[in-house]
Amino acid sequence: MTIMRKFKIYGLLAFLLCGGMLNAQQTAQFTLDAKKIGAPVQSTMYGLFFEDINFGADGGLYAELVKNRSFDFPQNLMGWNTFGNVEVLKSNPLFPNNPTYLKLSTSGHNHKHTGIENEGFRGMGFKKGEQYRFSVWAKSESDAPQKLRINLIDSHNEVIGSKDLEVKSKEWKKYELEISPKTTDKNGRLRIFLASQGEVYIEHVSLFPVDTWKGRNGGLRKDLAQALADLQPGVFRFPGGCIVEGTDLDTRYDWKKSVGAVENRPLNENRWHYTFTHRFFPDYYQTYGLGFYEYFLLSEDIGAEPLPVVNVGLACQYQNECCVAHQPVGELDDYIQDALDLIEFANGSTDTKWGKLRAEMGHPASFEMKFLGIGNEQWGEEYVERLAAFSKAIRAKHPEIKLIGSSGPSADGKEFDYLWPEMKRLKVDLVDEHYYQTPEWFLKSATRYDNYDRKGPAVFAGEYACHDHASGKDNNFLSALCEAAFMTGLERNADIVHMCTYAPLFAHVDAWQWKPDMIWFDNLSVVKTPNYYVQQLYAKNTGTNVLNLTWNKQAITGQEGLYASAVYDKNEKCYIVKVVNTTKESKAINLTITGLRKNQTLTIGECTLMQNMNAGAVNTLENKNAVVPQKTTATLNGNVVAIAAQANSFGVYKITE
């Protein structure tokens, strides 16, 4: 061997070497401690917050198709077209709380037809081969039977499902009938004819789908019910967001017209219809037909403990600067009492007033509710001193019931630090807090509960979403990333942090006021965003315990553009660990696992990873699938698992005992 050739050797074993080290350098190593088991992580931990708001309940998640159904709303043929001889009626109505019906008569010429058309909620979803139920509660004014001609419409005017209904009584009576549409159509329409020489009186005309969320009669629709069941989620907060506080307090969310039959809950003005004047929506009602006992329905439903709101006596401060739109502390008697109620509704034995109501409704057992928000977003001197009151009297009757405050709109500033030691001195056991912030404000944030008082109440994060300004908020990677990486904080701080909820839930894709939302849909289908499937791995990977992990003895909170957190669960005798790379370069980490048993093997269990180079990828209804979690796999070498952290990147790993 010539000596040129050794000192190519040596300077190739040398450049090796060197590599190898400067890899070894460039290697993340994470520590993860598994004798010493944390804090517990609630099952409430990770869940979901609803409110009616971008067509989401009426037009949404409530399956009805029919806009307007009982002619109540203020200009009584909203969503209708008429044609023929038809009159609006108030007079001896059969629901009192809903006054309008229509009569139908005959033209007085055999080729001027008499009918009513309704164009659903930007159209109705019909699909191919479904069944579809009518009802209507009709009578007549003779003795010969009427007829009703039922259509089905699709958005080229073409019939593509008809059936006829006899109206043979002079006294109201509620009548079905079920029609499969020949074709799909996501823009369809209803139309009835009056198909007889006569007179039909006519209220309360509605048209569901026959499959519905559990099939039930009048029910949820069954696509975006089982997207909220596929979250896994562990608590549910209703029905708001500001509904609960209203325009003024004459419109804010009142639950006791949520409950009974549904032909008599009254109509409700949505604050959201005209909130925004860029998203103007003046047909955007809430029937109630979605009410309070649907909401713990569907609560027990997804396996999800029920959080209503009620209103704290408060109209929107937001909208209401002067006190006088809202009640005097001195005159909360009926809206404390209402409170009281909510719980005997949901709790009570069926031989008090709400729990025999539950119990015709449907469901005898308790709905066992253990949590209660007492206002929304509310803030200042006359929500503490309206929240008071409220406290006082529901735990001296229910002490059992957990409490939920509000930190006011904002994470941080002058309302927020004025209210957190209120909350404390008042003893609630939760505090709401709200933050829609920008991408770096989240990533900023993965430490804010790191130096949380313990002592005081537990953090619930009933809304909070990232963001993005320069995309125009959409549901982007990006915004997705940035929420994945701020909840490894979440939950780091389990101990603190009881509860969280991503905000708002639906959206319709032609009728929304507010982005970004987590799931959106149109009248026949449903896309599920980056968001929404970043909060179902961390429901799906939730834990019993916090286990500490660290780099370098400290939590890993973006450096080198790291965020990471791990859990133990008891039950799959399993650690979890989550880590977000946000930067644009692959990040090779090692994690060791200490505090082993001795002989005690691991295995690389399921690993779960969303990864897009473009921060920019949406997922959208023509292409569903652009983020969407992907199978993915780390490699052991006795108690040191080697992950690639793709750049841009989300990933669960589980390493089983």
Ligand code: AHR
The other form holds:
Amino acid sequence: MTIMRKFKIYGLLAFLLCGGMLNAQQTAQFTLDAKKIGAPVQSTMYGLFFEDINFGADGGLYAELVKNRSFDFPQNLMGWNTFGNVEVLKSNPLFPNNPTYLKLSTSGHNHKHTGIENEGFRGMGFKKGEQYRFSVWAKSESDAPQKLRINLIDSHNEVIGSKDLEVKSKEWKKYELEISPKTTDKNGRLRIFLASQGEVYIEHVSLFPVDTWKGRNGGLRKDLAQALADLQPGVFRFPGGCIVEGTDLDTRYDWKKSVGAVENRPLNENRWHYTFTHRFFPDYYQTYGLGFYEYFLLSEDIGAEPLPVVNVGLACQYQNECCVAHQPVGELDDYIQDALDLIEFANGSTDTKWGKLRAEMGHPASFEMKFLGIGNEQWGEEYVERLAAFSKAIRAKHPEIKLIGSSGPSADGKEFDYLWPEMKRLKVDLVDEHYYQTPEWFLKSATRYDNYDRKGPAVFAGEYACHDHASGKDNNFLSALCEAAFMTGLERNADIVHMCTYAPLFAHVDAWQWKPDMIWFDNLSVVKTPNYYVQQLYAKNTGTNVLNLTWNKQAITGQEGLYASAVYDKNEKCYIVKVVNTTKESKAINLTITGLRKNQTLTIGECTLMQNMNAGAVNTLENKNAVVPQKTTATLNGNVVAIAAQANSFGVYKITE
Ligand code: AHR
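Given the form predicted alone, corresponding form predicted together with alpha-L-arabinofuranose:
Entire complex below, previous chain first.
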């Protein structure tokens, strides 16, 4: 980043803060009322939004290393190089939903070779000494056993691991072996030779690290799943995002295609392949390998309430004028049934059709799903009339499920103003709001919910992120700090804001379509952004109840560039105060805790600070720790806590009883 640009970003912060600076000698007098334990903070308050964008699932969290493993991309050999005699076949398929397979035949000469080579997702990440599980469905044409040679190749075209596999049958069978590379490489490939003089048919060629999240065969990338677990999310929204809708209804995310044997989950296009022509990814498809079962399991693993979103019978409204592309209102039965069946798949007893499938996949117990989003970023009457039909049918059968409606794609405006009253009329439980906005907007909107109607549905801030256009939308400290400031407003209004999820979640450094994103990764490692750490600090310090925190009897929403909120944690018996200082001056704060019991003593507990004088600071693969939370402290004198809120900082202070 140029000095000039840094200056501009920094200048922006300074500008936002002007308006009566507290002089260095003055101390801000905050008051925390410990007596009035306020509204509960929902355990779902801080969570995750997942979508297969930026190689989030295929090429990302889903640990499969082979791209186009079933040869069913529209260009059947995309991602593959072939040599020698290789035929693409589709007749009499082994897996009807993914019909394509290959025939490898002898080259007819000892010095010529037949085989295939897969390029992975911008390469394959191999770690020295780790085991990789190769598998393939194969059969030979004759009774003579055939041999395949499986090679792991590094970025210099060296063989770094090799094993032979014997195909012994004329019937389709799954073969497996493990290979361990002798060096580490993040741009490796998989090469398969026909190493005998005959013919072999192959289908669903797969390569996974053995060391996946929870050691599951064919599972998730361990480091990425761990990063999610470390966030301690309360809720987990899936599978999007626009992906829910599809560019047309045929390509919407159809959850039923994402369950059962992975080999037979049909390929779907991924709209992020072509959404932006300036970031075009013609090799981006959805295998559904990370499908709804894997999603529910991961939610359970990381202790987050699953919140699936289903299609409401509308294809993406950005891409389709009303209403030819959409499902007519009178013909929604199949779509509504899909939603009901998803509830059955998650929660139904094992003697129901979908509950039985869940049990067969390995989870007889219910996933205890409680929330369901109906539609993504929908708008207009066409949404409301469809939502009404869904709501009626789901309420009738599953009154226990909390339904989430949309307020459109923007934080305000015509659609937003039309939809909120409609959501109230339809009595949805939560309304999904989305805002990808500037730093200025985020700071200004710390008061957004202070005057929201308390009688209507609760708020789910289902997609949000601070977009700092001046930096090219970097995940920089400025954006994280503005989000932290804004989130004091979410916390203060936790009586009506029940959930919030930053978006998008993941991005591959070599294959992203959208930024900023919370977690970046390459084929071997992960980078947590400053925005990640802000989310984590909120989620780890959710507390159980809102407390009233004031300065001159006012909520702290930007006076002198300070933003603050507080919660009580009944379980840990502590007060947790979050303070954001968006100025370039350090601020002295005296926090007086009133309403304490007689003789009640306090101690300073864990205190954490994120601070950086460079608003443009980012974490990168080369420097992952430019902005990370550090331990800090505060001083206690009776019931007064002295906090030195450093310039450009976000601090979380725990005061225990
Ligand atoms: O998060 C990226 C996209 O932004 C989502 O798919 C969509 O819902 C929103 O417009």
